[in-house]
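Taking the form predicted on its own, here's one chain by itself in structure tokens.
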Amino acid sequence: MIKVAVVSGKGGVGKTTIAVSLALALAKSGFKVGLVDADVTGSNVPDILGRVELGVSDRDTLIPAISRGVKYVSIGQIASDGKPVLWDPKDVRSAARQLLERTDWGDIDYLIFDFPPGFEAETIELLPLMDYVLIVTIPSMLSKSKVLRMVEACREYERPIIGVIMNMSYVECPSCGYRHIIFAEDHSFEEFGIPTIAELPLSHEIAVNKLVNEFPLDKFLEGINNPVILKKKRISISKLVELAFKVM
């Protein structure tokens, strides 16, 4: 079972849409796929795949719901609709872990995780357990600054990075096909050797369906075979002494 984290530096960049679209594209291609809504306090996966209640087996494990060939679990299928999940961070971490470990996944090829934005409790708990990371962002410097922190987190945990999906990159004119650039601060992460595997439009169709129907699955699978693993940075003795004095 290959575990793939779909992450972002900040919210509102379309991470859940990408995670669900990836899971559906894999299932359509014949893979056995599971999807974990790892955003415990802000789950959205049931809003796309359906708010079907989870079952419980005789072994006290969760039985995932199934939509279009994808097995999925979410706190959104357990908590009351519209009610906030006001849990202590340690309980959030525990819940995220249990969605992974206490679900009866059966025979699975890929398990996709829709992470919360940034560094919430769920990310701290689950990121070290991932086999690969897929980063979702938009071409805004405000988003890039947050994604850089996620890149450094992947470096710290030595997690292989598949690449970056640049969402909401442009709007395409339906009449002439001309691409209007939305953000002025276009950027990439090629300085780290991380490829941009897709640039997706700000699209009415995607917004309505909450899905990317033409997901670039070939680029994703190519990235699985050629991931980027950043070497951990070593902190010098002088730097450690400097940090120690700042704490004292």
Contents of the next structure:
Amino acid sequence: MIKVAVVSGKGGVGKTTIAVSLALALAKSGFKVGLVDADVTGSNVPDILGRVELGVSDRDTLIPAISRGVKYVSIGQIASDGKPVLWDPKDVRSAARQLLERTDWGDIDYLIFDFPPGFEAETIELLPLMDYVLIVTIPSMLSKSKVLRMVEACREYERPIIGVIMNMSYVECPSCGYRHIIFAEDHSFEEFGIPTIAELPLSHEIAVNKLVNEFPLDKFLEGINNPVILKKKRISISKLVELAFKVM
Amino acid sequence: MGYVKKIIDKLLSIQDKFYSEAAEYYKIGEGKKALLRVVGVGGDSVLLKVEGGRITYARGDETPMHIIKCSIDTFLSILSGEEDLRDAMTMGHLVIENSSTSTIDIVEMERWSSAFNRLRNIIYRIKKL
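For comparison with the form predicted on its own, provide the form predicted together with its partner chain.
And the full complex, kicking off with our chain again.
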């Protein structure tokens, strides 16, 4: 089972849409796929895939709901619709982990995680357990500065990064097809060697159904085979010895 | 005697009164056993055993796997139907904890929500009779 985190620096960049589309696109290609709504206090996955109640097995595990071949779990299926989840942060962390560890996933190839934006309790709990990270952002400096913190978190945990999906990159004119750039700022992550695997438009039509058919799965799978791993900075033994001599 | 025990005593007497009408509900829990500690405000608590769907007092030396924590207000408003169990759990008014981890147990939450829905359906049926 390959665990893939779909993360962002800030909210409202289309992370859930991308996570759900990725899961559905993988399932459509013949992979066995699970989806964890790791945003415990702000779950959105059931809004797209359906608010189906979860079952409980005799082995004390959750039985995930299934939509179009994707098994999925969310606190949104356990909690009341329209009520805020007002849990202690330690419970939020624990619930996020239980969604992973206490769900009867069966035999699956990919488990996709829709993370909350930034560094909520769920992110701190689950990010170190991920096999790969897919970053979703929009091409603005405000978003980039927050994503840079996420990149540093991936360095800290040495998590392999698949690439960046740049959402809301442009608006396409419906009559002439001209692409209007919305943000004119430098937004690439080339300085870290992190590739941009897709630039998606801001569109009324950019919904899950459209994105499933157009998802850049080939680039995603290429990123899985060749991820970017930023190494944590460590002081070398020779430097330590050198320092020790200086102190002495 | 603490207030939690007084309330539980009353509930157990209601349970006995309706046992024959709600036999179908008890059947669902056949072969299952759970220990629960119900904790009230100020730490007043009782240990209950749910066996075969029927609730009785447990011995003091038995260790509960799950602890239900809520205020007496929440407890009563859930029983009277003023507050939904799922709403109470979502809003943190009622917490079902795993006693070994001391954190929320989402599997048990889902199980209790479903069981409560079934129980509510039975109560509605009994009311109609």
